[in-house]
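One chain follows as structure tokens, the form predicted on its own.
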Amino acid sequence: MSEQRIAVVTGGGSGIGRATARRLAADGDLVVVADVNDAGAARVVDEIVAAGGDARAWHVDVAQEDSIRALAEGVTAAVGMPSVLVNSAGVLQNLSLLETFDLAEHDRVWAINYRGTYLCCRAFAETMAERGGGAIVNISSTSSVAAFPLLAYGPGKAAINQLTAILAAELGPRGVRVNAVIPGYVLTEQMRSRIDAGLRDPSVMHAQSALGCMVRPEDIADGIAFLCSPAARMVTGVALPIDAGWLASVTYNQYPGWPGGKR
């Protein structure tokens, strides 16, 4: 019988992050649910758990090196070494103009989203690497590689892609793996309030993908499984697009005189 694993998913108590802790958990590993909002982890456990699986939940602010430092500490001591990081904490950013976008709001995305999934890897990586290996999968963004009016997010997760390919070169020779996935438009809990409040019209992000829809979290969820999976134990440096084909998508449809496109 193979020995269970332990994963850790940051921003675990909601989102993509919830999602992929249920999947991971289905999966048969012991799943730490680690989130600055201790409620909404305790909720996933409580998911997990009623559904059979193994689970704990931990807080963690991402934004605050020594809460990630006691978190990759605490877990070790209490649970084990993980083997599996998914960097799952994030926030969403409104859309804005150079000139009248927010500066501490700047920093405060850069902080979560970049700083914070920087730091969760330094802080698990040598960890891995001492059990022998592992995999760590880094939440990115198709704003990663296309331009949208979002001056802190979408260049915060660029930084991701490029971090991620600079860790899979450094830390691949001692066994841990390091890939990211680059969502869609999906429907989390953020999002949705985004689209209540009428900062985001859904019927524009259907029509923008190739197969006309949203991206649900557990699609993002088994595109992470995978990333972690032995099946993809031969990859590692890749960001992939789980995007309902949104990259190739708006590109086509928008070429000059093309029938085939929406414009």
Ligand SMILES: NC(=O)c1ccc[n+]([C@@H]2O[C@H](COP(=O)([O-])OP(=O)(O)OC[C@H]3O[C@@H](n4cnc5c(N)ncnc54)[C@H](O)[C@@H]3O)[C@@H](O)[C@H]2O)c1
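Could you please show the structure of the form predicted in complex with the ligand, as a counterpart to the form predicted on its own just displayed?
Shown next is a single chain and nothing more.
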């Protein structure tokens, strides 16, 4: 029988991280659900255990280097060396303009989304290399490649794509693969409440995607599970869009006068 993998999912208490933790546990991994929201992490662990899987909740604040180091050392001591890391901890930001965007908010978004991802990669990569290899998946966004009025979130996600490529090159010779996913509009609990509050219009998000729908958190989890699996053993350094064709459609749909477009 093959050894059980240990997978750490930051931001595992909600949304994409929750779906990923549940999927990896269903595939047989021991999953560490790491989140700043302890109640969320505990709830996801309960869901996994109720479904017959194996999981532990862990507190981490990815904005704090000490907290990340404690996670990496604590997990290794308690359950063993992880071979999978999914960096799903992240925050959104409000739409922003250059002149008026609050610098403290800019720095907070960078500290959690980019610096948190960077520090988690740093804390786990060495352990993974020591145990003979592993897989890291970072969570990017369509705002990493298309312009949204998100002055910290978008550039931070673009930096995650670049970090992914750099680390793939650096760590590949030591058996560690590093990839990213680029989710489109994902129907998470948070997105659902924004829709319910009238802040987002699902029909617009449907119309902007080639496949005419939003993506489910489970669709992102499927892609992440693939990137962590032996089926992706030759895949490293990619940022894989899982966006129902949003990136393909967004320019196509605006092509002037073209009858195939949706406008």
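Throughout, rigid core stands for the largest set of C-alpha atoms superposing within 1.5 Å between the two forms. Residue numbers count along the first chain shown, from 1. Here the structure is a predicted model, which is why all the values come from computation and not from measurement.
A movement of the C-alpha atom of residue 108 falling short of 2 angstroms is seen between these two forms when the two forms are aligned on their rigid core. Residue 174 shows a C-alpha shift below 2 Å between these two forms [criterion: core-superposed Cα displacement of 2 Å]. Remark: with the core as the superposition reference, the CA shift of residue 122 between these two forms stays below 2 Å.
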